[in-house]
Every structure is written in C-alpha cells, then in structure tokens.
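Here we start with a single chain on its own, the form predicted on its own, put down as structure tokens.
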Amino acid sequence: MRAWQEAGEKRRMDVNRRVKMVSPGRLVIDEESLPVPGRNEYLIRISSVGVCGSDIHYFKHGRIGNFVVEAPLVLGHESSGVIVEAGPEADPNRVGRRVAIEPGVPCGHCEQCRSGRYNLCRDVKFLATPPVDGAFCDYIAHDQHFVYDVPDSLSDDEAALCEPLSVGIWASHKASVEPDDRVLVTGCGPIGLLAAQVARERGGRVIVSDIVPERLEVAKSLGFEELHDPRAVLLEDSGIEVDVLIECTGVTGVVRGGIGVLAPAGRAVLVGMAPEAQQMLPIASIQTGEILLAGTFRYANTYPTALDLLLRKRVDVGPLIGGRYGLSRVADALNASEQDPSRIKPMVVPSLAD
C-alpha cells in the first residue's frame, strides 16, 4: 500500500498529466500512469515550476548549443513539490514534506563526482535536458538525495527558484567575487538578476546591463543603482572598468563588450548559453590583459546556500515572478516574457485551474 500523506493529500486519480513538446512550438498534454519511485526515490507532487530560458530555447529552436531535442520532451526543471510516497530505501519519514528539487542526479561514481564536481558528470540525468523529461507535469519520481526540505516561511515559488538562484551562486563562486570587487552583470533576465544579488551579498559593487527598460526597472526595484543601457552607449564606449564580468546573455557582441571592459587580471565567467555552439572571442584582449576566463555549467552543492539566502532575505525573487499558469497554459507561460518583458519569471503551477 502506498504511503500517501494522511493530512490533506488525496490521490486525485491514477494518472499523471504531462505537457510534452513534440516539435518546436508545439505542445500536447497527455496522461500516463503515475511514476513508480525507484529504490532511493520519492514520488513528488509538483507544486511550482519556473520557466527557464533553456525551456524557451528548446520550445522555439529545439536545441541549445549541443543539446538537441530529438524526441517528445517534457520541459521544466526549476521545481518544488510535496513528497507523497517513498521508494523502498528512501526515508519514509519525509513523506508529506515540502521540498525544493535539484534537477540533476549524477552517477556518483565517476572521477568528476568523486572530486565534488558532480555538475560535470557525463552521466548526469538532468530534468528537461534531452532525453530526460522535466517537471511540467503533476508528478515526478526523483532521487531522495537531491530534494531539500523547505520551511513553511518560504513559498512554493521561492522553493522552485532555488534552481536559478543556484546558477547565480555558482557564477559568483567561479568568479571568486570578493568585497569591493567591481562586478558587471550583463543581462537582467532571471539568472542575471539573481547573480547580481548574490554578487552584492558577497560584497561586490555591482553594475547591471540590459537593453530592455522594463528589466532595468526591476533591477532598480531590487536596489541596484548603477544601471547600464547599451542602447544609449556601448559597453566599450562607456568608460566602465570592472574586476569581474558575469555574462548572462550568451550574445556574442555582449560577451565581447563585457570582456573589453575588464581591468587587467580581471575574471570573466560565461553563464548565458546561446542556441549556437560556437562563438568568436577577443583572444588578443584576453591574452594581453591576462584575463581569467571560465565557463559555468549548472552548479554543485548550492541548494543549502540558496535556501539560506532566501530565508535570511538576502536575495529577493518576488519581483521576478511574472504570472502563474496551469498545465493547459504552458505555451502562454513560455511566450510570456517575450510578449511582456516585465514578466521575467513566469511560473507553471499544475494544481492551478485553467
């Protein structure tokens, strides 16, 4: 007999609604049997899922860099939920708890995993990354070691946004942001705004840059005073000089411009991923300035820090949230930010009546 939560958790029906992308721009909703949790897994009822830029890229282009959608795929990887059933070797005492779901489950055995760099595991299974289905659905089964208890003081939406916040935490970690570092964050999408808040929390003096006025206004509402609009003056003509670049757009011209305003011995971290796999970089500037250039790929061991930052109100995700959509409106959620740039982070809520 399944260990369903006694207080308030009712099994609606023995089906799991899933929103699948069958081709770029085309979604369908189907119903399948509920996932059966594996040995170390929980069955989790999804509460909230943030729409990520990667979801939008897959939806519009069918690929991001080397990641190509070749079969129907359930999108969505920024998620929170409630544990409703424990697998045979998962801790049954956590049934009923609200959790933030870290979407990547590594193999745990390879050299990268053993070195603590599990984000670089070649055999990681990451939600909504082909061919692994994501969380735009009612239920998922997920490894017990990659779900984190959420206190009642945090909302389902905040718990889900531990995922993009983790990207921001990892970016500052890779850039070694220190107090009084001058930090330029290019791109005021959700990752950029979260990365900027993390860099500020670490003591950095942060400049944020974007071409979208609505997003610069959100940055201003979050307390950022140094705002740069490349439409008025290009980065390379702005007179800005910084110690750290956290690049969150993936746009070749922005990457080049950001590297161009780094002081000698500056550090550049490339976070944003473009649909194309190859880009041109200003190698001469990187060499003559002895610029340290790093890529970032997801994150490792960041969820406890993300939860702590949210609990202590050191990072505010509220101004980013732009609308809540049920499963039948996932296409609207995926198009929302393009139609209204102030909707920075649309949220998909499976329980929401459409």
Given for the second form:
Number of protein chains: 4
Amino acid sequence: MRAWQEAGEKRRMDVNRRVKMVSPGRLVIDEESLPVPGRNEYLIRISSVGVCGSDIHYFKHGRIGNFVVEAPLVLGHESSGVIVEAGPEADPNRVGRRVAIEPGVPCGHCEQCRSGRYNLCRDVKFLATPPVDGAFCDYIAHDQHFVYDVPDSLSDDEAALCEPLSVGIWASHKASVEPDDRVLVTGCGPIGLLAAQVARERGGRVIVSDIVPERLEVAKSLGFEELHDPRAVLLEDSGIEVDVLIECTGVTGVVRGGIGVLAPAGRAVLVGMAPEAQQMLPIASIQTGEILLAGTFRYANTYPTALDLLLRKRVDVGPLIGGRYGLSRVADALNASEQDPSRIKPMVVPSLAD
Amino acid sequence: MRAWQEAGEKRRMDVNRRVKMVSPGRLVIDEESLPVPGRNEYLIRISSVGVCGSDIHYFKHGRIGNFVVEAPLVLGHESSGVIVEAGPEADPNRVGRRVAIEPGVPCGHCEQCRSGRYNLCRDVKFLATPPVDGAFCDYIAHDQHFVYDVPDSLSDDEAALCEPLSVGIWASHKASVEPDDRVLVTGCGPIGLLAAQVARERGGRVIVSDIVPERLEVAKSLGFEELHDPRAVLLEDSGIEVDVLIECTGVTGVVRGGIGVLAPAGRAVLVGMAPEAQQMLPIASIQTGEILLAGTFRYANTYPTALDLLLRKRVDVGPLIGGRYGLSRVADALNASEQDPSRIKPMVVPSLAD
Amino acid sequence: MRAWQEAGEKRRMDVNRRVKMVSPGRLVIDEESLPVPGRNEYLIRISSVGVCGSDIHYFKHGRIGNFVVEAPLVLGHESSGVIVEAGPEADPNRVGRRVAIEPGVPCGHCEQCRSGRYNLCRDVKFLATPPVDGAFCDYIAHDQHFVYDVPDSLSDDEAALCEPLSVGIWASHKASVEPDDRVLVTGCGPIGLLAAQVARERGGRVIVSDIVPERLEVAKSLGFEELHDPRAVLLEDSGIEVDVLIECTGVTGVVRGGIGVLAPAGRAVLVGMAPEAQQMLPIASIQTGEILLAGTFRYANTYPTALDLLLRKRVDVGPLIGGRYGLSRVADALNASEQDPSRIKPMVVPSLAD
Amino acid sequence: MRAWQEAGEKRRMDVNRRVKMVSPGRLVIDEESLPVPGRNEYLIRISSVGVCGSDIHYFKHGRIGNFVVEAPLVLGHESSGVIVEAGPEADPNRVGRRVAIEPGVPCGHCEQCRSGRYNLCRDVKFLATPPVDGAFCDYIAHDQHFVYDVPDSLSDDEAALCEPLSVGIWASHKASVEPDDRVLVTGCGPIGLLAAQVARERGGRVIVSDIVPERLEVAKSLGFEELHDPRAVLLEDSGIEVDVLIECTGVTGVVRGGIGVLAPAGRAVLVGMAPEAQQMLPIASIQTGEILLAGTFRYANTYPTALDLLLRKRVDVGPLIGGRYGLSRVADALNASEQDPSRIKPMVVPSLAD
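The block above covers the form predicted on its own; next, return the form predicted in complex with a further copy of the same chain.
And the full complex, kicking off with our chain again.
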C-alpha cells in the first residue's frame, strides 16, 4: 500500500482505459487521464466488474425504458476496486483498501433520502445509467460513503457481486421471508439465483423456476432441490402453492402465473423489469386473496449485509461466475450468457491481459 | 324487552317474509316459518339493510365473477336487527338488544382464521353470497360472535352501514394512512365516501374523484374540498401527487391513472372490484416507484371501530342514505341509485308498510 | 392402527396413570379411567413429554407468580402422542396419527383470538397451568385443532419439543431477526438454545451467553462459536454490540446488561420470566437508543413452523435431550437438570418401564 | 425581500445579542458579531423560541443526564426565524423566507442516517445541547436542509412550536395510533398536550392525566373530555384500560401505573425523560400482556407533518402559549411555568422590547 502514497504522482503518469458504447453493439476503448476525485470522493482502481442484464440490454438496444444512451457511455456497475487517492474531505486512512462499490450515490437530502429510501432519490447518480459512466475502465472516482471495505477472505469478484446480491437481499427483505415460508423464485439468472439463496438463508422453503435447463443445473449445484420447469408443466397446473413470489423474469405470463399460485395473504415482489410499461395482471386473484404486490427498484442499506452473507458463506456466487474478460474483450463478456446460458455472470477484470 | 321472553312462542306464530331473486331482475316474496337458531346463533329480526353494489350486480347479472346465483337467493348483507331468541349455547342475556350484523361467519379454525385474517377463510359463510341467503327478509339466524351491540344514540341505518364502513376502515388500515399523507379516493359511491371519511379521520389530506356530478356534490356536503372530476381533467394531467390511492371504482383506466399519480413509495389499495379477472396495470411505475399494491377482500375486526366512529360522529352516513323501502319495494331500492345518482345508499326496512 | 378402531372398547379396559403434584416436592401416581373426549376433542395416548422450567418451578415452589397450585396438579405441557379416539365432531380420519400437542386451547372468539393473538386469550386452557392438568400421564383429551400431524421422520421427542421450539420461533419473529443482524441470546437453557438456533436459521449472527460451563458446551456442540461467559467478563465490559437481544434468563442484571449492549434502534425480546413482578430496567438507554422492548407470552401459530424446522434439520434438539424417564421417575426428571446442567431437557416417556 | 440582498452589508453592521447561561440559574447577555453561515447554511434572524422543559432543567441543574453544561451555553431550541443570508452552497432563493428551524442536524452518512433514523445519529449537532449553542439570541446559522418554509397563515410562534409538536407526532407514529384505539396520555405539559392532540387527530379516543388542576383546565379548553386526576383516583384503581400509553412525565410511578392499565398487546411509548437512568418497571405485566415498550428520542421527518397539522388547524397551540418575553427576560420565561402552571409554553421573542 505504500506505493499509493504517491497516488497523486501516479495519477499524473497513469492512463485510464475506458470502454465506451458509442452505439448499440459498438464499443471503443479510449485512453484518458485519470479522474480527479471530488471533495468527498475517492479515486478507485477497478478490480472486477460483473456484467448485468441491464448492460447487455443497453448494449443491444441503446436504451432501457426511459433511459436512453445518447452520448458514448461506459457500461458496468457491479464493481469492486482499490482506493488509490482521497479527495480533500474523504478519509485518507482508507487509501489502499479493497472496496465494494455501491453504484448509486443519492442526494442525501430529499424526503426519500431522509426517510431511509435513498434508492428512490430522484437525483441519484448511478453508474452506467445515462448520462453517468460506469466501471468498464481502469479508474473511477466515487463517493467515500458508498464504498465498503472488503474482508481479506473475500475475492474481488465476490466484492463486485455485492451489487446483484443486494437486489436479492432487498427482495427477501421486502417480502419479509420467514422460516417455513414457501417461496417461489421465478427466473434463474444471476438475480434469481442470488435472491433464492437469500430467501433460503432466511429460512424459506424455496422453489426455483426457469425454462433454461443450464440455469436449473446451476440452481441444482447451489443445493436447490425443488426445481420447476415450465416446459414440463405450467405453474398454473403444477399444484404449487407459495406464500411468497420473488419474480425475476419480468415476463408477463410468468408474473401472472406466479401471482396465481400465491396462497391467501401472499406477497409478490417484482424484481425482473418488464419490457413493457404495462402488464396484464390477475387483479381478481390479487383482490380476493389480499395479495400484497411490491415493486422494487434497486436497494438501500444492503451492502453490509451482502458482505456479511458472503463472509459467512451463506451465499455462494462461485457457480454463477462465467468467465473473466479483460477490457479489450468486454463485447465477449456482454455476449457470453447468450452464447452459453450456464455462464450466469461473466466478469470484466481490467487488469487481465487479454 | 320483556316481550321477547316469549320468543319461542312468537317464533311459532310469526311469519318470515323473504325477498328472493329467482333470476336476474326478478324477485318474489315467500312467506316462511322463522329460522331456528343453531347452537351458537341468535334469531334476529331485521331492522335495516343497505343496498350494496354487489346486490345490484347480482340482481342484474346473476353472478359476480365465480360466484353464480343458481338457486333463488335472498340478497342484502349490510344489516342490523334485534335479537329475539338465543340458540342453546348463545348468551341469553343479549336477547332484546339491537345489533349490527357482520355478514361473514368464518370457520374459526383454519390458518387464516387463527392468524387474524378471518376474511380470507375459505369456508366463510357470507350473507347474500351464493348459496348463503341474505337479509332482505324479516328474520335471520346468525352466529352470536358476529353481532355487535349498538349504542342507543345510533340509528338502525347507521348500525347496518357498519358493513360498508368496515370496508372503508379496512382500506385505510391497509394503507396505514397517517396525518399529512395525501390520499386520493377514486369513486364516490358509498364505499368511496366512507373510505374517504375514514382516511380524513386518520389525519390524511383527502382528494376525492368521481365522474358523476351528483356524487361529487354529496362529497362536498360531507366537507371534502378537494374534488377531482375526470371529465374536466384526467388524473394524469392534473398535477396531483399522492401518497395513498384508495381505489373504489374497479375501472381499469382509473386504477391505472390512480397508480400513476402516486409518489415514490406510494401505496395503492384496491377496493373496487374490477369486472374483469385481469387488468392492464402500470408495472413500470410500480417498480421504479416501489409502489406497494394491496388487494383487499372484505375486512376483519372492524365492527367495533365502525361503531365507535359513528358514535363519536367522526363519520357521517346521513348524506349517503337515499330512501327507505319496504320489502315489497326491494326492486325499487335496487334500481334507485341508477335512477338518481345522488341516492348513494338506499335502505331496505322490512317493518315499513309499503 | 387397526387396533384403535376398537378405541371405545380399549378405553373402557385401559387405565390412565397420572402423576400428580400434591404439594411442593411431592408427587403421587393415581390410576384413573380414561378421559372421554369432548365434542371437538381427541383422546390421545401420550408418547413423550419434555420437562420445562415452569414444571420444575411449580414442583419446587407450588406457584409461579399469580398461578398457584391449590389442588393436586398433573404437570407437563411439552407433549406428543397418538390419537386413539375422536370426539363426536372431531375428524375421525386422524385416529391413529402421531401428533404434536399444542398445550394452550384458546376460546376462539374474543378480540385477541380473532386478531391472531390467541396466546393472549384470557380464557385459554393451558396444560399444566392451574387448574388445568398436564401431560405427565398416559392419556389426555385435547382439542382437535391444537394437535398437529408429525412426519414419519421425526421422533416423538422432537414432536414434543415443538413446544419450547415455538417459544424460540416466537422470540425471533417478535424481534424480526434478519440476515446480518447481530443477536445476543442470554441464557443457554432449552429456550435459549432453541431460540439461538432459530435466530441463526433466520440469518442472524448469534452470540450466546451463560454462566454455566456445561451449557456453553452444549451450545458449542450445536455449532455456536461466539460464546460469552459473564464470569470471564461482564456484558458491559465485553465490547459486544448487538441489534437484537433475546433474553432467556429473567435475571435482572442480565436483562439490564443485555439491553445495555444494544445498538441504537435495537430490539429486546423478553422471554425468560423474571421471578419478581417488577425489575429495574435501564430506562435512559431505552429512551436515547429508541430501544424497542417486547414482552412475550407463549406463542401463536408456530407449530407448523416448528415441525418444518425440525423436518428440514434446521434446528437440532438432540444435544438438548438429557435422559428419558418413565412415569414413576418424574421426580428424577424434574431434578435432573439441577443435578447435571448438561441435561438441558429431560424427557418423560410414559411407555417406559422404569 | 430586497432589503436582504445587502445581507452581507447588514451582517457587518448588526449585532447578535446572545443570552448565555454561565452557571445554573445565572444568565448574561453578550453582544457579538453575526455568525457567518457555513457552506450549506443560512444565517437566520430568530423570530420566536419556545421554552422547553430541558431548557428549564439545564437552567436549574446545569446538566441533563450525561449532558453537562461546562462552558457558557445559549439555551433554546424550539425556534423559528427569517433567512437573511445564504452560505455559498445554500439555495439563495430562500433568502427572505420565514422558516421553522429543526434543531438537530445529523451527519447524513452513518448507518442511522441512511436508514431514516437520523434522530439516532451519534454525531448530530442539536441546538442548546452542550456544546452546541441554542436560539435565545438574535441570529443563528443553520443547515439549509433543516429549515422549513412556513405558510403565511401560520404565526412565528406556531412555526417555533413545530419542535415540541414533532415530539407528539413521533409518539403517535411509534404507537401506530389508529381510529378506535384507546390512548392514555400521562402528563399535560406541552408535550403531553400536543401528543394528545395528535393521537386524537389520528382517530384515537384520548384520556389525559395530570396532577396539576391548571393543566387539566388547559386540556379541557382543547376539547378533551376524559380527564384523569391521580389525586382523585390512582390509575390502578380507575378502571381505565387502554391500547396505547403515551407517557410524558418520566415519573416512575406514573410509568408503572400507565403500563399497568394497558390491554393485552398494548403499546407504551416513553416520551418523558426519567430523572434516573434506571426505573422499576412492571416486567410481569409487560410479559404476560406482550406489551410493546418503545423508547423515543426526539423525532425524524416530522416537520412537514407538523406544519400541515397546524395549517389545517388539526392541532391548536394557542392555549399552550404562556406569555412572550424579550431577550432580557429569558430568566422570567424560564421560571414562568413553575410560577403559573397554566403557562404551559412561554415564548422568547428576541424582537420584543422588554
């Protein structure tokens, strides 16, 4: 860590490679000077970045709902790194530390922020969400209060994956999963597989569902025994009844089927983003069963829990990781899951020689 | 009350007129012998019965969703009466008392009942829901634990209207309305006008919305100052933003518009029954705003609160009452609101000479 | 099970040995005829009964607070058995089944019962609580809705211990223990060791504390690594800080010390019964830290969860069990824990030849 | 507002009189230069300041618990004022506005702040709490996010009293007071009378209790009809039973008596600060009744609600106000309530000629 005490020096000499999406499907690498950390920020050298479905979606379509990529954008928001320099009001003692980076920095002052719901802050700056650049690069500057020290026993990849794990933690928290609750997790992508592990860790009896056999195999390797495959039998015909639905596909039919198998007073947490702004939902079931349906948007105050669950090995991200890619191979990373569905979560590792 | 001590005698001599729907739109009056109260039941002489939208719907269409009227059915479930005889295990001290009748009698033993959610009991017997007869008649027998003593200062009509008031109490309870919450109540039928009063009583700042001018007038007479008329401006264009939606129309466009004006972390309580089993809902808004959407089905443990709110004059049912009809004029009562929208709640009063 | 179809026959011939406490420290065995199950009851042959601290307390002192043993009383309320005969309105299909017996049968109709808090019913009949006899006997009659089918893979002892496990489930439920919560469980008696396992199953990071080395050893054998021994260092000086206190000793100094190590917004659940009606509590800490302090009394709706946790081996009662005693050795069972503190939970097994 | 555009000019010329407590019972007035607002602060000219029990306590005893007045301290933390100058990063558009001043400014970054519990921030700076000076002066500088615009129809006194009203709002929020809840408010000082009004506004049926006849008279003038006077009959003997206790005296006997009259599942919110660090509490009642006991410390996110309740005249502070005093008469203000108990809330108004 001594080396970084000359961080200012280093910064002037070093170069920051940044992978930018210039249009759907097209990436370029720019070499730029290092960012100067703001008053409350750190300069962070990126160690590892998970590829998220939203990155893939931006890469393919150039937009997600109302978020449109208009200028070249650096993607990647599930990241970890090492603090290399502190801004003037950031704690200098943390320079040199490995950190998990929470990508959203809220305003801190609005009604939502002050009520503990900073994920709903309208002025949040969130990595890789236009117009804010992300972490497929060598260095970023980030607010000191949204980076978390990583215990030695955790890897850089694990630290990066605190981000999707946070989504899973948030889902179970919203659903108040308790021991003995029957929980259906629809969709065995990264979010689903992490949400399912958290629900199990809370004591829930978890059924996971996916249409892709490779994904169900990964679920199996994580110890899930109750697997549902809609190609074999539809949820509606499966005889399944659950207390909680954690919906991670966003597919209308699945949302509907999942709500349909909820017991009275069941709780449905919607995590998967629907491609459409509106969906046909089974309103009669929702009313007669007094179903509680909770929208979720990102997460708040979850990083300490994510690090703890990983540290105590209550959640395993190992089987999810599907390859490591250097900066020059980000396009490959973005395409990996589609080409091989068992690669649940490809990682971008800037330090990798390609 | 002395008179009723010869209740058994009376029962043998008296006759029970019962207004039965034999097919959509067609009612007949049968004269029958009085029901014999079961082990835990009372025999109750009906004083007053409110006409509910569900009665009107059965009367017109012969069904509500999966509930189909197959045999002749007595409608009416918002009722009050006087206890005239006690079954062998019912408390005989209550004979002679005026009571508000909670129409749903649950099994008392299932998971839902034991968890305090008896409204979700699958074995509930609910007045005027096929195949259980209702209260458009002179006498019914009803469980001793689901009739509530009525204070002297409350009228029979008020006692009967504890039923729709319960729906309003339940809605605000589900939404946890607190002082300073902005609340939008869509639909100024009886449920909407009662729910709005309860929300106001909890400290909420209430906006009421309806497309029918006569109903907005009634709202005004109840002291509501913020009125929204969708014919003048759509909710979407109104600039309204609220914390809570209490949706009492069931109309898809209104549900959607109402959810659309919710602030982040807003809560939507669905009270109005949609005619369709499925509805197009604004899923993107629900997710990005972390909206909580709660289905409601009837109510539980609300009658004491309803009586208390009426007793303390925190809720006023007077302006809602739209005429009183004897048993021979039940059809008129069922048609009254359609013919004159200012008649929010027609009442059937069996003792009325027609 | 065929044999029991002649249950009525059997009942007439069989004898019911009942161990009665006639005065503090003195037991007698009476032989009586079998009880006749009431309308909604089963006749149950007792398989196994755990010895509870309250049994020991009644045995020594003849009272617990306001509950005074005035007539001879059969102790024992943590029991399992086999249904041998059904009352006229009890489901006859369950005759022959092994069941866990929930000892408290509430009225089912009061405000508490109807709100899902049947443990607070003032008219509850609870085994081994004066004047209701308990289960240190061959047969009891019990309400059909408060006995639960036991899966084949669970033992009679496990079924019986659903009762103290319920107390542990209730404690964590009241505290809303979530992943990453730091939880301190004070007292490693049966309740403490079960509550600690449930808190861990919900994802909590659990510290257990006890002054008796043998009990800490049992905790260790259950996999707990963070052990606190107040003889080595007082809680106050331990540097421990937790989010949740599950207090299972009832000892004033421990309650106080435990509350004292709660973080801001900490939650204290009081399970251990204090010997005194009043205790000195650290009110200043409770106020400045906005501590939530929850009294607990028994449990509600926990048996299905208890059976599920045992079935899935998320909770282990094996290391707690400290000997099995026939009916003639109940006094030995009641004294066992005091003589050998590693015998956390002695069991009474009526079928054992002594 | 034009006048204030030369605020910097004004500041250099004007003088800031500050009333300092130099030792218990002794005040001096210093004339100082105006404070310079920090980066995110406003310079505010004080309009009105309520005298709080804590001010009186500091004035008499020089300390409250662990908070000890070591250097001269300006008291007063219930204040309103006018913004006269904006710090470099504070919104300049608000200069000239009348504001209610929330006295506690938290760090904004700790776990408590980020979870919406900023009142529990360990680094909060709170007016008139050593070593932070308060508002018995002409000018203070205060964080821009903790001052709230005051509607024209509200007076300066009303704006200042948002502070104690916030305590009352917080109490009812913590107790989740709902319509029909029976609520006992013990202590009719300013906090009690405000808390009682908020509980009533939420629909609660409120009983107020105090030993001082003048205070009960003020309660009566606020419309409370159920008054309890412990000199006439002790709570224990009163037959009162309530769902919620809002305890505003801190007196051990009253806390105990109040908890004692709670119904099963009752909720006790402790608002009044006890003089001792420990109190004898009725632990047996807390346990057998599953009482929930909540400590409270100040409040969070209540100012908008306070302003709304005052604006809609749902809470009336008029009858509480007991005289207005200029800066030279602060000692009189601090002594007023003791000399005349009907003076519930004396106000200090710096602009008053004495």
